[in-house]
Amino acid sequence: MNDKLLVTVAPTGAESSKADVPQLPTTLDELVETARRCEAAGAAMVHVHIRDDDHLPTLDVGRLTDTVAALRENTDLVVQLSTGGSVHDPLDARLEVLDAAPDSCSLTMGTVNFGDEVFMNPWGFITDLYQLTQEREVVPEFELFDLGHVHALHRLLRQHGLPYGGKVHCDLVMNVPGGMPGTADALVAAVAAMPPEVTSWSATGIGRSTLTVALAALAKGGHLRVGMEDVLTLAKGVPVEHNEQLVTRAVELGRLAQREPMTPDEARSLLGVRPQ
């Protein structure tokens, strides 16, 4: 299992507009089609943001519930919902994401400047969300945008114990304007600072840092998150036409490192997610 590679696809996000990026999957049908193709290409988990009828970010619980059901009906992927939403979503609505009963959810370990905005994650919200994941038997993925977030994870585990499933999985989100840079040095420092309870971790390189972060993560034994939430080009001037391209590239990089992609069932075992 340690030689296998978990590839997570984050196909949509909350930042890019459909008008600017028509190939972005924003409808339920588009999301399901994307998930199926990405699973076939080697992804084992999907990190989900959803949009409303106007293609704007939403945390509507009914839509989230329908999305989880559709993804489970059409794929075997581990379904992870974002509790970050967009930077404008209120904290109480972000807690209600768990009402949709996903397999996993994101849990960001601190507030961070996010370009010109501020992504708010006060300590009380973090602990409320964490305890709710334990009660609902949802596996959190701890999103770490900076070294301070790594330090906060130590505090959270010390005060509130292990998550449901007993595994601790993190994702380093790198190169967000306001967070840690997308460099190999920053990745090595973050990994070295992780609590001993961490059982697996992945890394996400935003924008131009995508390949740098992916290669550094593979060199350190980590896993990969890719997708149009995080990058919209394959190379300078070459737009991504489908998330499948990014998953395929991640799988190819993994195979160069002699790591085959995990199946969804293997990912469930790695993460401590309840059986399907």
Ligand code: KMH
Given for the second form:
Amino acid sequence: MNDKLLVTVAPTGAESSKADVPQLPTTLDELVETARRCEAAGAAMVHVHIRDDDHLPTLDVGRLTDTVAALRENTDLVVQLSTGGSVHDPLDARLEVLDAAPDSCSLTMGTVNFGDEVFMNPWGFITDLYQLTQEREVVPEFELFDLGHVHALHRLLRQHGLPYGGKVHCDLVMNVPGGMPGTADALVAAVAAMPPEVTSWSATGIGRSTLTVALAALAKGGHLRVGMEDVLTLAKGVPVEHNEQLVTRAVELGRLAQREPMTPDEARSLLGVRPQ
Ligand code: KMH
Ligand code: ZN
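Since the one above is the form predicted on its own, can you give the form predicted together with this ligand too?
After this comes the whole thing, all chains and molecules, with the earlier chain placed first.
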């Protein structure tokens, strides 16, 4: 495992509403401002969900393309677009996300209950999306919400080979109601079950599991994803006012573990991202 720490920020997500969380970055200007501040605080990659003029989740390819361009103009961050979207997005629109030519994209390794909803990722969709990432030279980040998703990653790599760039990077998304719990024990089990091809992994704990998961990930030599997609409070009753606070806290935790934050260029080499 690389000694330096990759901090990924997931600033927006698809689940919280602007009305409930006005500080959520939902416009392009807010996203760019957030990305710049998070980069200055130590983030190296941004995991992006975008919103429309009504602040609702959208996978509009024109908007996604403009977003990738704006993030590249204003930051050096590795730009990762979500192909998960919201639980209401159709599978074909989720494949079209790659038309926006990001550096990286999320790729969830199985269907999972998602609160009262279902986040659909049937096997045929996973393999179509994976082959598209290989064709388009986009580096996937395998999102693992459950131990079964780790098992499915073995199958995918066995059947379809390595990703573009030759590196295999995973993100454990823990504590979604329906997925694996956000505990150190679950993290250790998931890491132990990862295929030998995995070259790096990060973890994020949804809601109140955020610190447990971050500390467990650091203890196991993993990387961190943080952001308002995953948690909206710094402590009970203390709302996050800006994603930068979560990045700063992740960097501080990393420094306690003697892990300096990685630069975006170092993240590009860790992940095998295509040179621009
Ligand atoms: N919003 C969730 C349904 C991803 O970005 O790929 C899916 C999600 C995972 O956030
Ligand atoms: Zn996401």
